[in-house]
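There is one chain below, alone, in structure tokens, taken in the form predicted alone.
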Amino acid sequence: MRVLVTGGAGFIGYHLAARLQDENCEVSILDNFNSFYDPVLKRQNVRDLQQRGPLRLYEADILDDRRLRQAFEETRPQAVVHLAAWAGVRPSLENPALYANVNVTGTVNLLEMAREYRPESFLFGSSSSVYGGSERVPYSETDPVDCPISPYAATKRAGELLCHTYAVNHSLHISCLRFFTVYGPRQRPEMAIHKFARHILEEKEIPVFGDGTSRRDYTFVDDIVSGIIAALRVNPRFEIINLGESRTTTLLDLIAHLEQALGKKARRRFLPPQPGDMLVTYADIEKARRLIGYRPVIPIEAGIRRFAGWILGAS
């Protein structure tokens, strides 16, 4: 299968591309190596992928129609996995126009390419943030999602709605996958688990926003990749699907897991809650189980140990 992965030099993109290489797919990645975090890390991901096997790289922006067309014309992808986006809830509060431009207009550009080049499947990387401040847990795909609490979440919901209109009007097979707090080796440096681990190793204070009882459905990246691959194989006409571990961990328990895995105590600094943060994320994955056979197998304890092994080796 010929697969084009946008944002393929990033955290999830790297792991997906590596799995696709292992399955003998023809993998192309498109990435603009933006400055959201150090581009050196993303370029290292690409070098590692190139050492693993054949890989075509397009250094391009999803807002650049000409370069997008070139990528589609040259690769003629049978599947597109659209992961490219400006990420992060808190930064989106500071620059909502950038998030709207890249995450919404960029997604339209990809869907326009799909309309013209007709890949067999199109997967859109969405987010658990679309559930907003809902207190009804676990989150089900049938829950209302019309009250996002950050611009980032709003752009992801907009992307889902755009995907639906293209699926209906242009007979495209599209799946929107709502990822729940993905972590693992090569995780972005600003994400909590990576940031906390670095602070513990460097004996810096960990900022704990709120009282530490907020809960997240932490999902190991290998399980997310398995869900993406499963969705590609089943290839429904249009579906929105949760991908999570379907288990929650408090912030304080997460820090305790990191302490145990790293063999070092953390220094905590409690701060007021931050705007845009959700108190809980918790995935109902019954639909994913039933529809695509999704079965997460890596619990938080094992996943944190794997992450700790990676970051200790990278330090």
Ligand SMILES: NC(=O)c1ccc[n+]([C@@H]2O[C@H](COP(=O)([O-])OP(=O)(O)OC[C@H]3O[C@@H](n4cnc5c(N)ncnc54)[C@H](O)[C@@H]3O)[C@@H](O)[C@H]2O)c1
Contents of the next structure:
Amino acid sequence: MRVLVTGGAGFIGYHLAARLQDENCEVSILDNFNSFYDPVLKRQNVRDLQQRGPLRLYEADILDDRRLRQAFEETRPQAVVHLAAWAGVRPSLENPALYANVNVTGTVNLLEMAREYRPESFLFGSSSSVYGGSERVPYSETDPVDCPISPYAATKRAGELLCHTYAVNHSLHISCLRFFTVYGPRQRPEMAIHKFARHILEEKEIPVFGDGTSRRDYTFVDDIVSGIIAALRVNPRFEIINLGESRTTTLLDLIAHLEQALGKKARRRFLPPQPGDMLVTYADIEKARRLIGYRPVIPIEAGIRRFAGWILGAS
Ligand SMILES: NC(=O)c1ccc[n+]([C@@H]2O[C@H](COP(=O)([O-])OP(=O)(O)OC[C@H]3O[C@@H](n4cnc5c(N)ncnc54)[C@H](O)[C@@H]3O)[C@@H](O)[C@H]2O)c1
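After the form predicted alone, can we look at the form predicted together with this ligand?
Up next: the whole complex, starting with the chain shown before.
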């Protein structure tokens, strides 16, 4: 299968592209190597992919129609996995226009290409953030999602709605996958697990926003990749599907897991809660189980050990 992964040089994109290579797909990635975090890490991801197997690389912006068309024209993808985005809740509060541009207009650009080049499947990387401030858990795909609490969340919801319009108006097969806090080797450096681990290793204080009882559904990246591949195989007409681990961990327990896995004590500094942060995320994954046979297999303790093994090797 010919697969085009946008944002393929990033954290999830790397792991997806590697799995697709293992499955003998013809993998192309498109990424603009932006500076949201150190692009050297993204270049390293691409080098590692190139060493693993064949890979076509488009260094291009999803806002650049001409380059996007060139990628579609040359690769004629049978599947598109659209992961390119400005990620991160807190920075989106500082720069909403940038988020809207890349995450909404960029997604429309991808959907327009899909309308013209007609891949058999199109997957959109959405986010648990669309559930907003809702405290009714676990989050189900049938819950209302009209109250995002960050521009990032609003752009992801907008992306889902746009995907729906293209599915119904242009008979495309599109699935929107709502990822719940993804972690693992090569995780974005500004995300909590990665940042905390570095601070523990460097004996710096860990900023704990709130009282540490906020809870997240942390999902190991290999499980997310398995969910993406399963969605590609089943290829529903139009669906929104949660991909999480379906267990929650408090911030304080997360730090304790990291301390244990890294063999080092953390120094905690309690700070006021941050705007845009959700108190809890927790995925109901019944639909994913039923529809695409999704079964996450890496519990947080094992996943954190694997992450720690990577960061100790990488630092
Ligand atoms: N990591 C998570 O916990 C998580 C949770 C929910 C949703 N998501 C979504 O999954 C996707 C991948 O996330 P990630 O954690 O791997 O992030 P990432 O930042 O590592 O990957 C995104 C990639 O997209 C690229 N990109 C950004 N803007 C681009 C543009 N205009 N043109 C071309 N490429 C561009 C970046 O350079 C980056 O390599 C994103 O859409 C994100 O919103 C991630």
